[in-house]
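Take a look at this one chain, the form predicted on its own, written out in structure tokens.
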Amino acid sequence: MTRPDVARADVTDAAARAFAETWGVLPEAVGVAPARANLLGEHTDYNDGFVLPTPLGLWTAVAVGRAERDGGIEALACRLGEKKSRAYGELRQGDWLDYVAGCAAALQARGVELPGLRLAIDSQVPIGAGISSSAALEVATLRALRSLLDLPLGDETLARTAQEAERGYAGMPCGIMDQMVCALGTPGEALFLDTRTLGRQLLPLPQGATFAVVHCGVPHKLTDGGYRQRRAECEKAAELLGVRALRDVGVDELNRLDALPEPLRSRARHVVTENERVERAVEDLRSGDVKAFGRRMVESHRSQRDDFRVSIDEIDTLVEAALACGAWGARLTGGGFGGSMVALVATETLDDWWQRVSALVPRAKWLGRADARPAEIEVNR
């Protein structure tokens, strides 16, 4: 087991080193972020509603460097084993370095004027797991950009800055939540967000428990359009109900979207309820109140399962052997169409818990795990 200060370290180091190695100087900087775990609230930020998603310990490290030529950039990204380069005003290209060119380019839109980068890059977070790969990529690039540049970028708008980037030059139309837990959560506390407003809360992550994630086996590709399409039929409900967002429907006015088509009225659903399932929960982390949290994770589940349509037979099938072997609760996390499932489990019972579910379903692979104290990473499962 490595704790995550170790790990972090490491990647950070690996970074760093890849650099030196790659370039033959040090860095001047290195920026870092965490993946992060949603624990309820799926699909709400995009609808200005509210989130719980908590930092994991698994780390994206960003070494840079100026380069000797201005006008783009170079970057190294170590465990693909790939070295790209990118002019400044270049289009997107599909690929990871999309979302640091986009940091770039976010930055470049509010003035800041960049010289030629060179960066290496070091992940221990899997891409298409659902555990916010790009936004642990864009906040640790903005992070080592800040420290090189020394920009007065507070962490709030560093996560601002992220979304941009992804939304503006990757294409991807999401909402604030992963870069705002990437940029802000802290490990072993829950960030309840308000996604309208953006004010927050951080809440201890209760005792005795861990909330583990665990990769069903199927990578998501969010930019394969079903996200977008989700994203699109809620906009369409709330137009047709005639508010700015869905987040202004309570779940006291569910009777309002019976005047809604199909699925326009199956999505809204899911929205609402699950902003009411995200409150509560928060009322479930203060008072310790485990067994009601995981109740609503299996709530949100179906939610997401039967209403929203994002989850698939493989992620069925990991949340119901989670349950069946003693979790409390259990649901898709990250966008859906594949990634990751979390389950909330009692601490004392975690290692024969994953031994009778990864029995269960062969496929399935240990990502990580957060709890009441900064999460341990046990890179041998």
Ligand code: GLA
Given for the second form:
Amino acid sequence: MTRPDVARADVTDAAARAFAETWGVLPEAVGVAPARANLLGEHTDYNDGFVLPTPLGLWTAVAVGRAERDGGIEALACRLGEKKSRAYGELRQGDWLDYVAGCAAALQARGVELPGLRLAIDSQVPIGAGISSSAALEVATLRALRSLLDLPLGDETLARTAQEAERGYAGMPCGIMDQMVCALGTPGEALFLDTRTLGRQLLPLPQGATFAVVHCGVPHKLTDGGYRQRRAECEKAAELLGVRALRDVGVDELNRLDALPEPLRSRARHVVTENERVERAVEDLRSGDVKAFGRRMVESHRSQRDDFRVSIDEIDTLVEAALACGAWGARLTGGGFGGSMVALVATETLDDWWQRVSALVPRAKWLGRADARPAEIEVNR
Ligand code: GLA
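Can I get the form predicted together with the named molecule as well, since the one above is the form predicted on its own?
Let's see the whole complex now, leading with the same chain.
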């Protein structure tokens, strides 16, 4: 099993080295941010609901320095072997540079004066895997710029600025989950986030259990229509129900959804039940009931597949294989329409589990894992 557990120091060094090789001077600052796995609470964030993501041990690093000329950015994506430039004020082009240029535009919209910039990016986070390569790039870019320009930007504002970059400049109408966990998450802990208030709590991941993230082999692209359409359907459902957001409908009021036409009824049912699942799963984490947590993951997958309809056959097959090989739970993670599964597996059986899953689904690709911190560290914190 390949475990891409390369330390974040490695991407940081690689980005700094690439910067120096490309521009002949050392970078002035480096920012780094992780990928994320969402454990539960999918498509709830843009409905003002609850989410439960955690950082994954895959990192993106951005090295930055001032350019000789003002007025724009030049950036190198090491692993893609691509160097691109863009003037400030120029529109998005539908490529990776959008996320960097978007951060610059979002800072400028907040009144920050930017010099010309040079950047070098190294990332372990695959694009299109549903583990938030874009938020990792945005948060790493903003951390680098915060340090370069000594910006008084707290982590929550940084996450909001990253979201503005993605929604505004890059044109993807995302929620706030990815940027919040990339900016504020801690490895070994789940971030229980109320996306309406940004109230949050960090909860230790269960001991003896591993959240394994596996790519189904089919990339997703969220700027495609599906995500946008789901979001519009949720907003329409909320409007017809006369609530500010679907968050405002409780599971004890599911009969209210009968007033909605399909597919809005099913879409709303997913969001309402998913919010409830997150709240219950938080209790499972607190009481250490991994099996109950796993059952909620399975319910969440069914709801995503049948009501929200964001899964695809390749993910469903992978989830079934994960469960057949002994996982306590498994579900589509991220925006959907391709991408990855997260499965909850007993750590001592992980190697064996993965061998069996990858034999059943040869196109599946191991991406990463999230585990509790070792118990000794927990005690001494
Ligand atoms: C993407 C978005 C998030 C969230 C998820 C689905 O990752 O960026 O804001 O909506 O999809 O839960």
